[in-house]
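Just the one chain here, the form predicted on its own, laid out as structure tokens.
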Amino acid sequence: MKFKIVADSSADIRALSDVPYESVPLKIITDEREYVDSCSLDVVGMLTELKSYKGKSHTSCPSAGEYLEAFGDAENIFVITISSNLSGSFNAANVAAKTLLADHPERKVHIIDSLSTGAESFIIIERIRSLILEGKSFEEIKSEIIDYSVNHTRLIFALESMRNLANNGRVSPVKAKMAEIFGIRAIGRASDEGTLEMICKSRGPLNTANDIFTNMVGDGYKGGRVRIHHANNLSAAELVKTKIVEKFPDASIDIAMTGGLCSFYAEQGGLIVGFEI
């Protein structure tokens, strides 16, 4: 049986080694011009330019025709999104997946809401591509990663800004504004709802590090697998890995740059870490 993962390019994923994978892209536009969030984009460069950029910005999701496309010949598909409450990339996903099945009933697609982004979405991917490579079948797989994503990952996030989350609507601009103002870096986790749910504020590396890690714990974090994404601030994500392996000597922690949309809107210096519990 032929083997595929797809994911919108919010899972900062651009290819797998060992596993059929696809990253279908979203776009970043302004006035001045678009972003594709692909393997060529300069995402520092898109930072920078963003931080002087004084109009408006939104994003955009792929489209069904582009999912469609993604999916190839692959009889087995699973696919993984940004949370469909904050993108139509569930919505587009699906209309392919329809499109497909209509004219190829014996194949097979599994659709994933992450309800969440980012590292996140990455972890899960992991997980599917681990039950691949075990030899499990499409439905076995499904059912365990049906589980998995909703019981046992999460994500909690770290921003020095929220610019871009409140001009698209995300939080209050007056909020945002504050934050701003009185340096406080705004810390959150995605809710069960697939909402951005801000949880405390705090100041400086070492306390947003300690902030992060004691919301983790609280999530019911115990040492399982931890993706820490970075917009362009290697030396806050290290903190923070630094502080889980004080208590968790043991975890298996990986640090990345984020892509294009998780860029976008963590903005420059921000954090967003997915854990297992």
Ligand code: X90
Given for the second form:
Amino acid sequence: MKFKIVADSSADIRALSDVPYESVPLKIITDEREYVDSCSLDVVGMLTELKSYKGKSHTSCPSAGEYLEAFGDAENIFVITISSNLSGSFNAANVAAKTLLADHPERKVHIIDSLSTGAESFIIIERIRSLILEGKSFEEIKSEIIDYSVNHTRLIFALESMRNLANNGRVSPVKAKMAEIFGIRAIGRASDEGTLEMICKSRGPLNTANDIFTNMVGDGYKGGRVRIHHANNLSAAELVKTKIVEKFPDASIDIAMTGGLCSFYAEQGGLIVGFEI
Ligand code: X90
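Form predicted on its own already given; the form predicted together with this ligand follows:
Once more the chain from above appears, this time first in line as the rest of the complex follows.
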């Protein structure tokens, strides 16, 4: 059985070593250039260029054709996309799956709407990978991963600016105002509907780490897997890790940079924390 995991680049994962995997890039587009969110993208360089860029910018999701290409000749395909309430990526993946199955009805495709992004999608992908390596069947993995992604993973974010989110209609200008004052971070979560739900405002990195941790616990965190993805803000990510380890010393926690798409929307300094409950 030839398995493959395919995810759009919002999942912040470029490659997997032991299971076939392909990342399908979203694009970040300004009047001056287009950044393709692939492994060759210099994310820190992009953030620096965007900081001084004053014009319009937007993003675009992968096409069905790009998904179809990524499926390749795999027999059992798991696809994970950014929230269908924020992007057309889930829709494009569905169109691609329909096209594939029309020509190859014997193949299997399951598409997971993460109703989230970044670090939470990453954790879901890690879980699919383990289930494949355990030798589970497509149907077994499908039912386990539906339960896991709906009931056992969550996402909390802390953003210093929500300008790109508001300019592109992904949050209301009223919500975006929460992150407008210098030094204040807007803390929120991925809602059950896959939208940005605001929780509170936080001042300074220490309070931010405390607020993120308190809300993780409030959402059901009990010491499981955590991924902290940061838009060029390693020190803030480490503070969150320290806070978690104080209470849960055995927690498995990884820190990584956000990819291009999440960096564009989280903006310089943003944190996106995916965790198990
Ligand atoms: O199709 C496209 O052009 C992509 C649009 C994506 C829009 C929003 C991305 C948000 C990324 C922000 C913090 C985490 C929020 C999670 C909410 C579900 C990062």
